[in-house]
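Quick heads-up: it's one chain on its own, the form predicted alone, in C-alpha cells.
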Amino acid sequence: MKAAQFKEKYGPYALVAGGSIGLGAAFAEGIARRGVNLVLLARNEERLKATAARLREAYGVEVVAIVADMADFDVVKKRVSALTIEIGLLVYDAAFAPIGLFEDTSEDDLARAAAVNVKAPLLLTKLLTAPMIERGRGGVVLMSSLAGAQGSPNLAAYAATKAFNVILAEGLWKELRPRGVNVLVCQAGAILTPGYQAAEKAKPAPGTLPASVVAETALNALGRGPIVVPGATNKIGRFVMTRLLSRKAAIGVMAQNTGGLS
C-alpha cells in the first residue's frame, strides 16, 4: 500500500502503545514515514519525549506524547478519551513478561502481565474501534509472540497472554473487516530490542530480526489477512511447531529454548 493510501485508510493519527523505544518506536517511525501523525503512549517520560522530538524533526508529523502506564487502564482511558483528534490506527506493542518458574512468580507480576498484555489491548481496542466502525475505516495491530503458539515453560503466563491476543485479533479480523476496519496480529520471534539484547548474553536466537523489519512487515501486511509471522525462519518454525509436531512435542521443544530462563 502506498503512503498516500495508508494515510487515507489509517490516518490522520495512529496511536502506538509502548511507542518510546524498541519495537514500538520502530512502528512509530514506520507510520511517521507514511505521513501519519502519532499519539505515543509509554511510561518513561524522558524516552517518550526524545522519540517524539526525533520523529517530528525527521518526518514533519505531529506527535502527541502521553505518559501512561498500560497497567492502569483507567488512567489510559481517561487520557486517550480526552484527545480531540481522529485516531485511525491502533498499534499495541506494550508488554510485560514475567520470566522464571510460575511457582516463583509473584501475584503482583502475574496481575501486571494480565493488565498490560490482556486487559489494556482488549479495552483499548474496544475504545478506539468504535469510532473507526462509524467512519467505516481504520486498523488495529496487536503484537503477539511465537511463544504464544504453545505452552512455554518459564514464560507460561506471558505466553498465555500472547495466545489471547492471537485469538482476539483473528476473531475481530472477521467481525470488523466488513465494517472497513482491518485487524492484524503480528506473531513475532525474537526481536533485536534493547530489552532483548540486555537479557540475551549469548548470540541471538535463530530467526532474530531487527525491530524495523518486524514493524515494516506488520504495517505492510495490514489489510491482507488476520496474522503475519515476520521472517522465513520464524514462518517455518511456526509451521513445524503448530502443524507437524504434537502439542506435547512442541512444548518440549519450547522447554529446550526457555528452560534456562530465570
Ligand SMILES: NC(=O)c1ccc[n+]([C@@H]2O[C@H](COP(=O)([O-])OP(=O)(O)OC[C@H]3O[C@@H](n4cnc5c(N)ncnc54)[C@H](OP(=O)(O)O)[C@@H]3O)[C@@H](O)[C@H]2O)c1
The other form holds:
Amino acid sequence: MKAAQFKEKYGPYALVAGGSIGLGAAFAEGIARRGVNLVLLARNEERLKATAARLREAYGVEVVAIVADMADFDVVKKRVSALTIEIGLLVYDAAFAPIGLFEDTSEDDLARAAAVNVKAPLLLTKLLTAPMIERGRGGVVLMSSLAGAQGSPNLAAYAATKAFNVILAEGLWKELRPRGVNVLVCQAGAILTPGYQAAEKAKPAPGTLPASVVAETALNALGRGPIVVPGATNKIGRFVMTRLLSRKAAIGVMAQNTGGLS
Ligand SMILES: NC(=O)c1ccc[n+]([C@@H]2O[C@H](COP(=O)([O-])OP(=O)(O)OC[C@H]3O[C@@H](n4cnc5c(N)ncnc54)[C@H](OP(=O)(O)O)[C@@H]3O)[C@@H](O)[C@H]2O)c1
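And the form predicted in complex with the named molecule, for comparison with the form predicted alone?
Now the complete complex, all chains and molecules, led by this one.
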C-alpha cells in the first residue's frame, strides 16, 4: 500500500503501545515514514521523549508521548480517552515475559504478564475499534510470538498470553473486515531488540531479524490476512512446528530452545 493510501486508511494518528525502543520504535518509525502522526506509550519518560523528538524531526509528524504502564489499564484508558484526536491504527507491542520455571515465577509476575499481554491489548482494542467501526476504517496490529504457537516450557505463561493474541486477532480479522477495520497478528520469531538481547545471552537464534524488518513486514501485511510470520526461516519453522510435528514433539523442540533462557 502506498504511503498516501496508508495515511487515508489508518491516519490521522496511530497509537503504539510500547513505542519507545526496539520493535515498538521501529513500528513508530515505519508509521511516521508513511506520514501518519503518532501517540506513543511507554513507561520510561526519557526514552519515550527521545524517540518522539527524533521522529518529529525526521518525518515532520506530530508525536504525542504518554507515560503509562500498560499493566494499569485504568490509567491507560483515562489518558487515551482524554485525547481529542482520531486514532486510526493501534499497534500493541508492549509485553512482559517472565522467564523461568512456572514454580519459580511469582504470582505478581504472572498477574503482570496477564495484565500487560492480555488485558491491555484486549481492552485497548475494544476502546479504539469502537470509533474505527463508526468511521468505517482503521487497523489493529497485535504482536505475538512463535513461542505462542505451542506450549513453551520455561516461558509457559508468556507463550500462553501470546497464543491469546493470535486467536483474538484472527476472530476480529473476520468480524471487523466488513466494517472497514483490518486486524493483523504478527507472530514473530527472534527479533534483535534490547529486550531480546537482555534475555538471550548466547548468539542470536537462526532467523533472528532486525526490528525494522519485522515492523515493515507487519505494516505491509496489514489488510491482507489475519496473520503474518516475518522471515522465511520463521515461516518454515512455524510450518514444521504446527503442521508436521505432533504437539508433543513440537513442545519438546521448544523446550530445547527455551531451556537456555534464564
Ligand atoms: N524480541 C523478540 O525476540 C521477540 C520475539 C517474538 C515476539 N516478540 C514480541 O514483540 C514485542 C516487542 O518485544 P521486545 O521485548 O523485543 O520489546 P521492544 O519493542 O524492544 O520494547 C518494548 C517496548 O514496550 C514498552 N513497554 C514494555 N513494558 C511496558 C509496559 N508495562 N507499559 C508500557 N510500555 C511498556 C517499552 O518501553 P518502557 O520499558 O519504557 O516501558 C518499549 O518501548 C512483544 O510483544 C514481544 O512479545 C519479541
